[in-house]
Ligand SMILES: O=c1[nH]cc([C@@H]2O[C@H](COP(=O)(O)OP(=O)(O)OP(=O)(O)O)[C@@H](O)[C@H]2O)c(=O)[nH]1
Amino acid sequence: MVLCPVIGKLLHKRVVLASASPRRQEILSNAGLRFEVVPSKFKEKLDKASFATPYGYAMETAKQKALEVANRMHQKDLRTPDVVIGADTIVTVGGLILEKPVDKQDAYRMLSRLSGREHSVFTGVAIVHCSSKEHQLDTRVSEFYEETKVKFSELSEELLWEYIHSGEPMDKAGGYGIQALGGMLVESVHGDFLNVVGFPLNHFCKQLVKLYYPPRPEDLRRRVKHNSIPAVDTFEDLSDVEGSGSEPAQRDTGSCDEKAQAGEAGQAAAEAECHRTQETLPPFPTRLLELIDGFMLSKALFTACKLKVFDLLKDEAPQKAADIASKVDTSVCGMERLLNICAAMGLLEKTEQGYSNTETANLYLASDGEYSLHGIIMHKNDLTWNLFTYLEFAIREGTHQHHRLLGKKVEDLFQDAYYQSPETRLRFMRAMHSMVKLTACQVATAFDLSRFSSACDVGGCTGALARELAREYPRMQVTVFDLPDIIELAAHFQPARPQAAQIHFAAGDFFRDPLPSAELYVLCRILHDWPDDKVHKLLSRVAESCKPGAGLLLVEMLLDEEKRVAQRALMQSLDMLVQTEGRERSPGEYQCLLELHGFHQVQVVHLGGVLDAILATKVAP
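Isolated chain model, in the form predicted together with this ligand, this chain only:
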């Protein structure tokens, strides 16, 4: 692996990435770098006008981000890191510097500026080497920048808003993510693609080479004579040097190249050693290790939720592990370890005063928030986790595994497994509620549905999506149609006024009973539960209830056509195998299904979250 010698230089150091950007984390860990993530608290507010160039601004911001983390870690008496990496990505167009949009209007302003034009993306990177002398932090900064030119197609206002409503632009420089939906806006890219995504990996490696393998004077002399020494601006021909500098900019004697000149025997030995060094230093398998242990992280999160740790800490002052343990009735040593890993996962803040919730925990992990994910987490903990212990059986047999968990034959999946008692039914409803709530607003606005004055959410469960439809379309009457047992418990989730007047709950079985009449039918997370014959049965029942011009809104998580990259949807399809009789599908597969049942003009919107949306119109037979 040609990159090893360079990345290997950092493997035994304490490397910190001073960035909250998940993209930077992914790029660097995919490259085999081992690092901790400590997001910088530096406010990106340098005076742009005081910089002669935009990249000067990006490099200075990157440097300040890294220095803030280096200083904070040093002061807080955490062990001083060896290397801190900071980065800042900006977009420039017509002399303007664009950073992350502050709101949707800002995103619109940015994207309309970029429409049909070429712009530059600069990422400034700072590599800060730290050392501590007599408790004083000493830093040596190495900076560089990379420029990539990107050209956008002409983009209509409608398309821009559709993209903005996907939510993708908000945490991205220039308001787009080239690696995701934003890639569709791009006509051409000149330069390093990863630089646009947020981290110029190639230039970073070259910079490491410059730092760790500076050319020796004799190398420079020989290069002039024989042109045989790898230039420092490539990292491809480097071999690691035994005992060579763990410090940057220090050249030890005895490079492979040099040894190769020490006679034939020496050359063979040197070659063998060069070879051995490269082979014995494979890239560190960071991603693989994360995958191997990922289940422990999930279970730690589930357990903290189940013990209501995040409820206890919600909007409260920090608390010590012993206090938390006594309040939730656990051992102190166990609780302390649980809290520590939650802090390392970024769910809690740990300070000398104790543990407190992060914003994420307040918003999503405490059980009472509007957008709480507590319901889905409990579902995953109490049911999915157990079912997944039978994954191997599910793969071998191609069927769900409830019978193994329940110890009996399952005749009716929903009645026997999910709705067997009011508790399990409520747990399932809470899970569905939290998932739908998360994306309901984007689903309701993914298409203009104002032409429909009535809608029926078939299998609409708690009415979470109905509530958003009613909020977005004040003239729309929405019927939530579900089994009597579900409707009975839906009162726990009743919509708040004023939308309540627009929403009606109707009890029935969508495979047997007449569907309430409506101009728009909604199937949200329904089709993926059922085998193909039942999917056809349900679609034909919906089609029969539709007049020409009526709409069908399908809300599901979409696979990509190749079934290769949409990781969350692919994972959910596996989940559907273990839990249900259904599966996830790609837009093309849904289109075929819909057209078979007389629905045409199929439009697809990827919402980039946990659900996507498809709208189709019933045509006359």
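Starting from the form predicted together with this ligand shown above, please give the structure in the form predicted alone.
The next block holds one chain only.
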């Protein structure tokens, strides 16, 4: 039985659900929808940090799932589907996105975060209408998201592990299933329960109404809300033409005869109203508005870090805005507004007792954390923010903008801009340290490097990657090679670790001085800083230092080959235009560069975070 007439609009279409989730299948089947199940093969490795909101990530994942199925079926099937439905459900708490746990320990970490707290469950849904014209697939995408607030009770260790050992958490976002055993963990639900199960059926029906039934004049006169599911009698005078494909039906809005009888003025008003309802209103530009205001959110985060707000609240009891303001010497009203937006962004928690850090803030925003991003944030606040005010000039001229920022000609980019004083040099090093530290473990384990007994990290700055290589490969001796001023300050970043004996620091200029001998050379975030001529010069110098069989490990942010998907890398490439003489490259471009200098057997690993890794081997000429 079809309970909602809008579901009936899909009865004579080929509908495909791009999901293997039995929960989504059950929800849609119970609603009377007939569909095929074709699980998506889209690899869910989108960079979460590139999305301004968690639901933006969920919606994009859902869209990519549906589009992958649509394209695959169009290529391999005799008949293109009419509609493909994609969905992605995520759980967020304290600014972190929790998807499916990878093992029991991961499930324990997730559920411990949820214990006694309220969290949000977001489901992004994409409805892809497909048609085939001259054997080419044409798609029209409608997408939306639903949010439900769920609060857990305080979980005892015994209950938590009992639930984990049941096996239920392992295939569920956030590590629990509310419709089964996980329901015993839930204290309250605010919003759509089915959304937490895996699919927001009510919102899905409302979206179908918008697609297939634009509002009629009489609907507007009755003040029927556009986002509500109309009553059955609303559809009685509508026809649904068989074989119309995937295009949403357009209704006949009727004539304006009755209103025309009221006089010339009434007729003009009626015609205007009818004309208005004949047009399908565009979707509200939520994502676009978020992009427009995104720079303000960034600056709010930068300011909170510069004022050391997250340092003040780290591992402390909640504090009032007035107390925080007095400690950092700001106005109370200004601090309260800053704290409120940080709470809205998921960086702080706000309660009646005051403001406190989320786990994200403790881990990444407090300046003394092991994985703190405070260094890169200060670099972007103090330098990148100001340079980007000259973005238009950079695009017109095709060159960096330090001369405008400094008010003088820049002869040596790094010495004049980044290393002009000990303070600016240390700021740059902190920025590089925080970025490399975040991904050093992934880089060190991306490939099996155990065959190399020595490595040289060219331009290795603080030695963050060198320490991770030494930790992972106890037989490897690692030399950090960088400018004398950098080597002198690198001592600020050297913790007392057992691997210290494996790491050595050597001073020199990699464009002029001989490179230390090694079996593996590492260039981490080096090549993207330089124009092509200097890139060829550096690779040539590395190749001359290599014996056959030696390795070269590149660590960079990779563009996709078409330069249209990897948003963070594309943004970084634009950043390079403003800040340096370099650019980001695709795997194919790097392979061409490496092979030109005698490096072959090129392997690429996408690390799933900020950076990617490429390993190549020097062959005999």
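Residue numbers count along the first chain shown, from 1. Rigid core (definition): largest C-alpha set, two forms, superposition within 1.5 Å. Computed from a prediction, not measured in an experiment: that's the story for all the values here.
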Residue 396 C-alpha relocation of at least 2 Å between the two forms, rigid core basis: no
